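The form predicted alone is given below as one chain in structure tokens.
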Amino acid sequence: MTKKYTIAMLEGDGIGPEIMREAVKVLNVIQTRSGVKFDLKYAPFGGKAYFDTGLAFPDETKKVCDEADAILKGPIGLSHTESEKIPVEQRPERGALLPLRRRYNTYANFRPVYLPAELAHFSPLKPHVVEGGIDFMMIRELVGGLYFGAKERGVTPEGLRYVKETLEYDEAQIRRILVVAFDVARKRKKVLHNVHKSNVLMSSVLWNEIVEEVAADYPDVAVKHMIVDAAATALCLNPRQFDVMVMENMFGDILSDLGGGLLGSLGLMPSACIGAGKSYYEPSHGSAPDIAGKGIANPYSMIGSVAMMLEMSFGLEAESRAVWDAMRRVFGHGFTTADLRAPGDNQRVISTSEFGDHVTAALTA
């Protein structure tokens, strides 16, 4: 009996319907080589159905989502010029991403730093600091901190603006991601690093507390500690020396956004957005309003977001590594896409489609 999955397709905005396209290329040649079926659910998400239907995350898409298998999530975001013209509860982050994540409680964030050696000409960084390419995970929690604590916005009796927001945790939200990690990291090299602001932060002094109590029961994996700005600057020296790193969401935000600036573009990222119940994958890149409907879009992290879709939702590990294999030999026969020529570089330029021809070539081979 041939086994279905129902996925949501939020195309979302700007570039996001063109790099869709493609990852649906390799839905198409997956369900051919492995005899699986899909059954994809188009639905608006973001900034444009705002504009259409008054919510950034209608109704009608939240049906689609709570009936599909797993989310796969095009990036969101307008010009600023558009952006204004929505209410501020209702722009793409606010009305649309928080709440995706509030609904399904995708507490655990995926992002591989992944570029191999017949790629590491992209990185800006100096040959003999990725030499041998590089490839390790950061796992950020997604639901706490930050983002997601009270928010409080007036004027003082002074008559002077302010505001004020809160960062809150608790210990189960810390455990939770923290054992993901370490389960991931006893799977890999069986090293952690914990990134951390203690000597500043209280919610990393309790951060730390659960680190120590949930290694007790992984002796075999080894916990670095390293404060978030060494981190950083730990990123650019040499990033080779880390495997699997854990941190939390703000934190998480930025280091993963730098990860994408290690490999020469944020379009090399795709990341998974983990619940207990389900999960949403999509690149780490915003949605590009300024190149959009051009063609010149990378659609490697839309494709990598499938690729871990594949794996994380439905254990089609085989697929999975033969999508990320695929695109590795795409750009290894010589082709790029605009985002990451270089000057003096004799690469074939190509387009989104033709990306995705390539990899589906490739797949079919």
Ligand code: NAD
The other form holds:
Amino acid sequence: MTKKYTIAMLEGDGIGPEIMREAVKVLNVIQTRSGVKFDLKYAPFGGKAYFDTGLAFPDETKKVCDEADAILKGPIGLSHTESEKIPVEQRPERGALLPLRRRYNTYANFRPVYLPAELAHFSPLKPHVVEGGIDFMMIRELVGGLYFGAKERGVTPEGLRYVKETLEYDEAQIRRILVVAFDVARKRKKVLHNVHKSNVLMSSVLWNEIVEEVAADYPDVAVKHMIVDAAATALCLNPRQFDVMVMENMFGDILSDLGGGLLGSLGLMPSACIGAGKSYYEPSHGSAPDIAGKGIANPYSMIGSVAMMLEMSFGLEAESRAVWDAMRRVFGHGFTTADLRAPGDNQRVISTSEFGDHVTAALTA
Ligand code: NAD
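Which structure goes with the form predicted together with the named molecule, now that we have seen the form predicted alone?
Whole complex next, starting from this chain.
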């Protein structure tokens, strides 16, 4: 019997619909190649959803997501001016993204920072720093910490406006993300970089205690501790020392964008957000309002998210590898997208849809 998977398709804002179209081309080819069937259910989500329906994460979308086997999500978010037109609680991150993460408890965020040796020239780092390519996995805790803690805004008795945000983790939340990270490290080079700020934050002191406890079950994995600010420098000076990195929510948000910078563009950053019962897949970047509608966005991040979904939600490892290989071959053939173009290089710049066409051609070849 044909295996069928239902995918909730949340196109999002800005470049979301453009890059999602290319992901759909790839899903169609995978259907033909593998014999599985994908049932794509589109639903509104994010800023446009708010303007169309009054809610950034409408009930109808929740139902589609609840019933899906996996969720493929484009980036959401608006320009600063457009965001200001929406009540704070309904702005895309607060009204849609965080509730999506909370609803499915997608605590484990995988962000591969990957540039094979032959594409190392895309990196803005000096050639000797990236010689041999970049290949590490950032694992970010996604449903705890400062982003999810209690928030308060008010006025002090002296009449000053103030805010209070809470950074909270319990040991179970910390342990489960560390177990994910140790498991990944065990399957790779058996080296785990633990990124923290225990010199200042109590949350990092507890985090590091749990690291020691979990490490006892993984004697084959070497743990290296790094303070988050030093890690930012180390990523720029010697990214090749890393294989698997684990960190709490906000550190991961910031350092993974630095990862995109190491590769040459956020357009090379897909991600997987894994929960116990349901997972969703999205580019690590935002909706890029500065280039939306121009046909120049790099859809690699969205197609890479599809590759991660094929492997992690549907167990289609061979198909997932084929998608990665196809994208690598497109670049290998001398094509590039506008975000990766460097002055003086002689690569041919292709549009968002041309990139998708080349990937599907490589997959069918
Ligand atoms: P951004 O990630 O959208 O863009 C940063 C820079 O990277 C821009 O110059 C953009 O053009 C470029 N870029 C990003 N993706 C690209 C791609 N695929 N191809 C080529 N270039 C690409 O960050 P921003 O401008 O700070 O945020 C825009 C909006 O996105 C904001 O509303 C923000 O809140 C939201 N956001 C959403 C998510 C999400 O949906 N998970 C994540 C981050 C930011």
